[in-house]
Amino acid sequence: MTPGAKAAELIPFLRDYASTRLNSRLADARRCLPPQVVLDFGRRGLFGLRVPRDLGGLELGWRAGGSVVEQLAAIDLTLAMMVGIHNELGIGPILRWGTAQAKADLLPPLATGRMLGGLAITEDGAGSNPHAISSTALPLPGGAWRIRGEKILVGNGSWASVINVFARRDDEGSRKGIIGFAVMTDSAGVRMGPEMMTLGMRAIVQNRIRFEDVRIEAPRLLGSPDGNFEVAEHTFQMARLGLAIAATGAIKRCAQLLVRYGSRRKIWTGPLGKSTVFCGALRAILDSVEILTRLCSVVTEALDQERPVPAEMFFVCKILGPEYLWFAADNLVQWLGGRGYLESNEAPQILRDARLFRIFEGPTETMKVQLGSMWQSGTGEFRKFLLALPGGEEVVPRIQEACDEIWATPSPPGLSLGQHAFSRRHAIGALVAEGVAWALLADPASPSGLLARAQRNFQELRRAEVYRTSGAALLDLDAAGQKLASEIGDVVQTLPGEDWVYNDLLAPGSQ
């Protein structure tokens, strides 16, 4: 069976499944999964879908397994999410850095559902910097290691097996790169911290998890010991790609809701879907589908394909993929009004599961000042790949002339150059991502609107970053805040909440 074919059968399984197995509003109201969920996805194969099938999985390709990814958010972004950290975070770094004797020890179990995956990068002190990171590895004789330091918002974190901790390298209190290793949770040394409580994508969990002088031998070690990132940077890569494909589910099914109500709603005027407001606001969200399709498929098509696809595009999948989700969920909550605000609906619980992809594997912010960094000191890579999208010889000439723009505005008084840098930056990789969009929709096939309203939306978006850049936004927040204080207070509540330690004469020890 081709991998299209074996993808195609799975999302009937999927749509079948959510109308008979599943109450999403239950799991999420109880912050957890029903332990049958897991159990039949594994036997259905979701838990390895790029896994050879001599080691257990499907061995999908990144287009057909995309395809299960976004048919599962359109069902449940929590879902989606539980699917897509194990898979790509938790198996991904094993299935491409790992040595040949950890894939066959952890990836059958993990392809089956035997055994759960995730990934833990993110500390306090290094969030959307993980170069920043303080967990150090240091080396032991014999090709062991030894991992020490503390790790936040593990997703799958109290329910995996198998962890892929990174950490920095540190010889004789010289710190280094930044290496991967697959750490069974189970190994002495690993403290699982308390499940921290999320506001969406509370059906699975996310904890801190203390790594303390654990042994970690050397087959477990992912890629390279001399700790380049790059292991931990193109985990980051699939998974940016992974969100915008969840995305594109997400949003088709916000989308289906407001076609639903807005052919069932009477307002005053008459129909709510012959008002031109409402038609305005689905059409964004269609268009945003649209856009989203061509830049998944392109990028699963590369990757299909073994051809270089250029770090940029993952950026521009990370930007526009929650940015155009957050929209959808927004206007959802929105156009349904007090139903909207029901949890009785899917709405609230798309719109507090979406809140987190843009936060999710580096914040919109921190990606556009990235990518618009990329763009200014790139090497061509990525100006080439866009060239060869329908519209890339008419949008990258554009693209440029406005990140000129951006670029010559002079520095703001009392903005320092790294502050000013930083401003334009962002700018502009704001404006690479849009123009991405544009190119995209610039062919025959694009109906004219649609193109119409990319060129539309480009413009805008470069007249506001200018604006932007200028300085004509700073404030003093001295003054701003102690005006808010004077207006409001400054109230800190200190009221004990419940009481959860556990009573010191009923825990274990010496009498």
Ligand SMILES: Cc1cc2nc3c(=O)[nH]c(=O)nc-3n(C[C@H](O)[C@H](O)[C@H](O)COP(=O)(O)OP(=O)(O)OC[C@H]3O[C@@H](n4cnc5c(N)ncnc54)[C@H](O)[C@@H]3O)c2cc1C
The other form holds:
Amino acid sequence: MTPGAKAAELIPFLRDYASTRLNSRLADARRCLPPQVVLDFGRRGLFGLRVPRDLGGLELGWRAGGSVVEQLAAIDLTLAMMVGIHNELGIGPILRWGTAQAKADLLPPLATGRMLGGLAITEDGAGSNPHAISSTALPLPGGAWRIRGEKILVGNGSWASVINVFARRDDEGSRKGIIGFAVMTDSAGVRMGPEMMTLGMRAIVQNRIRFEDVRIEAPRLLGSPDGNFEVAEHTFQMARLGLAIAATGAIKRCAQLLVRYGSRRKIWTGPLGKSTVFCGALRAILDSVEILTRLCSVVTEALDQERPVPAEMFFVCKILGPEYLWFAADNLVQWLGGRGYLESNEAPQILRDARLFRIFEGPTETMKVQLGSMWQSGTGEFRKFLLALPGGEEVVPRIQEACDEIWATPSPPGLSLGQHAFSRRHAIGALVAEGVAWALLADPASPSGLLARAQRNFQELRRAEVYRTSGAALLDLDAAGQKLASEIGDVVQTLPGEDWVYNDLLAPGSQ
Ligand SMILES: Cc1cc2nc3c(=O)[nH]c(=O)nc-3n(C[C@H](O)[C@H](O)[C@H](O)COP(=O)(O)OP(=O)(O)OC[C@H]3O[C@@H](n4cnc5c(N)ncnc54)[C@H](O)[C@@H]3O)c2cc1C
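Could you switch over to the form predicted in complex with the ligand, since the one displayed so far is the form predicted alone?
Up next: the whole complex, starting with the chain shown before.
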């Protein structure tokens, strides 16, 4: 069976499953997915979307696998994230960078859902800048390693049997690059910490995890022992594409609910759906679906055909997908009015879940800074890729012209040259992402008016970014803090919560 045909089978399965076997609202309220979902998904292959068939997976490839993720995200974003974290952050690095032994040992149970996977890189002192991690990996004689450090916000954490852990190679004090290991969570020295209470994604776990001198045998090293961040970076790229695909599915769901409400709800001027304000918002949401669909198709097709995709395209996915999803989720709640605020109506859960997308796998702001920096120092591969898009010939010079204008803004008083450079790179990254959206739409098959709207969005963003980089938005934080404290005080609540400490009289130990 072709990957497309296999995916086409899974989509009706998911729709039927969601109609009869899933209660996302209850799982969210209970803060836990029911176990049968994992068992059922495991049996259907959803935990091994890209794993080769001889290792127990479905071997779907990017495009077909993406269509399954998009459908799942339209049903339940938390569930899509659990499956996504497992497939991309848990399996992805082992599939691409694992040793033959690690693949043979770990992929069959992971692909069939008998073990869950995750990834741990974030630390208290290193989140949007993962290069700042302080966990260490010390090489031991004979090829083994010793890992030490503490990670936070590990998705699937306490449910996972395998976690890909990233640490800085430390040869007795001489610190080198960042390397990864597939670590079994039952290894001696792995201390599972508390579950972290999150705004959304409530039905899955995120944990703090400590690694206390955990010994890792040589075959569990991911990629090169020299540590050039390649494994982590590649894994993030693929996960960023996955987030854009999931965002597309969830935005379609928001649009579907808005269409229903707009057609049925009467306001004092008539049907809500006849309001130009409502239609303007819905149109922007549908436009974003069109842009993301084209963006994800261009990238997944190239990956399936093993053509190179410039790293910048994954940053564009991570910027546009989550930002468009947030716009759609916020508008869903807004246009449903009071009903949008009721937990029974799906919208609040979508809003809470969607909020993670702008933060996870690199927050939008840092993605823009990196994209802007890559545009400035780029090798030309990305521009070549853009020039091959429908509107590339027209858009690339427009992006460059806007970036030159941003780069020429003088440094505002109070900002160092470095801070101003960051601010300008952020602006350039934002313009590049918007420019890609424009380039993707410039073909005769684009829905009417969409190209003109993309051009207008680009020009408006250009004006706003020139204004911001000139320092017009800078604030005196001390003065702002003092004013606020004088107006509302400096309150910290200290009344203790529930007592969950195990009683000393019952604890194990000497009598
Ligand atoms: C529910 C959830 C699940 C997660 N799952 C995982 C997981 O499975 N594994 C894992 O390792 N991590 C995970 N994370 C961590 C996540 O990836 C980080 O929270 C994220 O990368 C941001 O890091 P931070 O929280 O330290 O933010 P900070 O680094 O403190 O950033 C704060 C803000 O400053 C902005 N900022 C930072 N630098 C710049 C700059 N140069 N210019 C402009 N703005 C800037 C950022 O955009 C952000 O808005 C998860 C997080 C959450 C909430």
